[in-house]
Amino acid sequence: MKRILLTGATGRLGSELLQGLNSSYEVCAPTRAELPLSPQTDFYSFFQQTKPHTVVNSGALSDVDYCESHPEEAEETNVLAPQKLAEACRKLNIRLIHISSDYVFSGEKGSPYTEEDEIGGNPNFYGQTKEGAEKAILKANPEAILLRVAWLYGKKGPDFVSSIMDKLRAGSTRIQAVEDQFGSPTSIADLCTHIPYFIERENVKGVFHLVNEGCVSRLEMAKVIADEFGSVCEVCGVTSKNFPRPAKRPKNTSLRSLRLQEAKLPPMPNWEASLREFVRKNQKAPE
């Protein structure tokens, strides 16, 4: 049985991924205390001891507004630590799957980005660190796999979907959602189904967009969630100016994958089908 080392196992993605991988692999999920995502960490010695077949790096400092006000910490966690981790994987011939982000793009293209588009230009520091991480990882370890995900939602919040569901459970009669920002909502459950394909396909490397298919606004997502709830709540569109944030958000970082088909890997499901399925399964408030 292959041994997988998973970083970030307590996060939104990592916690569900840990459960999903446990059914097929021997999973080593060190805590932050055991394996800090820091450039001072000796990843080489840790990997020598644990001997993983694949490292899945889902750990990151992902609070966009926090990164804006803590740039040094964000740089260390999101760029310098993954670079050192990638170097250790290359030296020990360990496969590396790194979780990246749609925020490597500026959001100004006006249509979905593919793996062939040039990265850069995101208006917030978090996005700049994810861009920096991609460049550093591929330079240190050209065999690495980078999976760009976006607008994640799952069982463990907080995220946009959970916030809308909470409002509907509370009986809200009017909900506002941003109508002028677009992206590719991504079900963590779908990621947990697809990431093992990359573990098993030893000849695969490079950048892949791993998001649910389609381009959508937050407003459209909120309407689908309310509809699946059977709610008569009024869902109103507002501009992003109504929700000022410390870090500026890009206009449209929706993604489309060309490389999944090229690599003969299954496509990700449509965003609306996955969102409706998630809402149906999780409509009741968590106990």
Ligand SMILES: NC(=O)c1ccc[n+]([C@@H]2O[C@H](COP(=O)([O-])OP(=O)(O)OC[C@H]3O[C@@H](n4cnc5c(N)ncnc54)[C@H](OP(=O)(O)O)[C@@H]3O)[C@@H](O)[C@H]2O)c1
Given for the second form:
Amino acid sequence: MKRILLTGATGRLGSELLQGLNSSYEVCAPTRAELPLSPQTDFYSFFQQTKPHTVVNSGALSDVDYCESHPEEAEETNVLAPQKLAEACRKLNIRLIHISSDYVFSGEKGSPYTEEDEIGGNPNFYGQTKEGAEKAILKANPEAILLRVAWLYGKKGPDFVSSIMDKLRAGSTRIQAVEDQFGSPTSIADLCTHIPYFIERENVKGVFHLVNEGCVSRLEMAKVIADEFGSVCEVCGVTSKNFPRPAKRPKNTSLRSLRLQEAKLPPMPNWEASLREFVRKNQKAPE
Ligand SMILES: NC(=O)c1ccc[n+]([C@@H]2O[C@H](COP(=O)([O-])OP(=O)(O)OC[C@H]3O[C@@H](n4cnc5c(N)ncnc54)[C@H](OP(=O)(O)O)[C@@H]3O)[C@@H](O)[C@H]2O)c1
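Please move on to the form predicted together with this ligand, as the form predicted on its own is already shown.
In what comes next, the whole complex appears, and the chain from above leads the way.
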């Protein structure tokens, strides 16, 4: 049985991924205290001792507003640590799957980005660290796999989908959602199905867009969630100016994959089908 080392296993993606991987792999999921994502960490010795077949780096400082006001910590966690981790994987011939983001793009293209588009220009520091990480990792370890995910939702939360579901459960009669920012909402459950393909297929490397298919606003997502709830709640659109936040958000970072098909990997499901399925399965309040 292959041994997988998973970072960020207490996070939104990592916690579900840990559960999913556990059925087919021996998973080693060090905590932050055991393996800090820091440039001071000796990843080489840790990997030499634990001998993983694949490292999945799902750990990151993912709070966009926090990164804006803590740039040094964000740079260390999101760029310098993954760079060092990638070097250790290369030296030890360990496969590396790094989780990246739609925020590597500026959001100004006006249509979905493919893996062939150039990265750069995101208006916030978090996005710039994810861009920096991709460049540093590919330089340190050209065999690495970079999976760009976006607008995640899943069982753990908090995320946009869980916040709308909480409002509907609480009986809200009017919900507001941003109508002028677009992305590719992605079900963590779908990622848990797809990520093992990258562990198993020894010949794939480089960048892949791994998001549910489609380009959608938060408003459209909220309408689908309310519809699936069977709610009569009024869902209204507002512009992002009505939701000022410390870090600027890009306009449209929706993604499309060319490389999944090229690599003969299954496509990701459509965003609406996955969102409806998630809402149906998780409609009852968590106990
Ligand atoms: N959420 C999204 O919508 C989204 C969108 C695009 C890309 N992504 C990317 O997807 C990946 C997973 O995101 P997520 O939403 O699951 O993140 P998350 O819920 O914020 O979880 C982050 C994980 O990283 C760990 N971590 C943070 N700083 C660390 C450090 N210095 N040392 C060791 N561990 C550290 C956290 O551990 P603690 O529990 O100890 O804090 C936690 O396990 C990240 O690479 C993120 O950039 C996320």
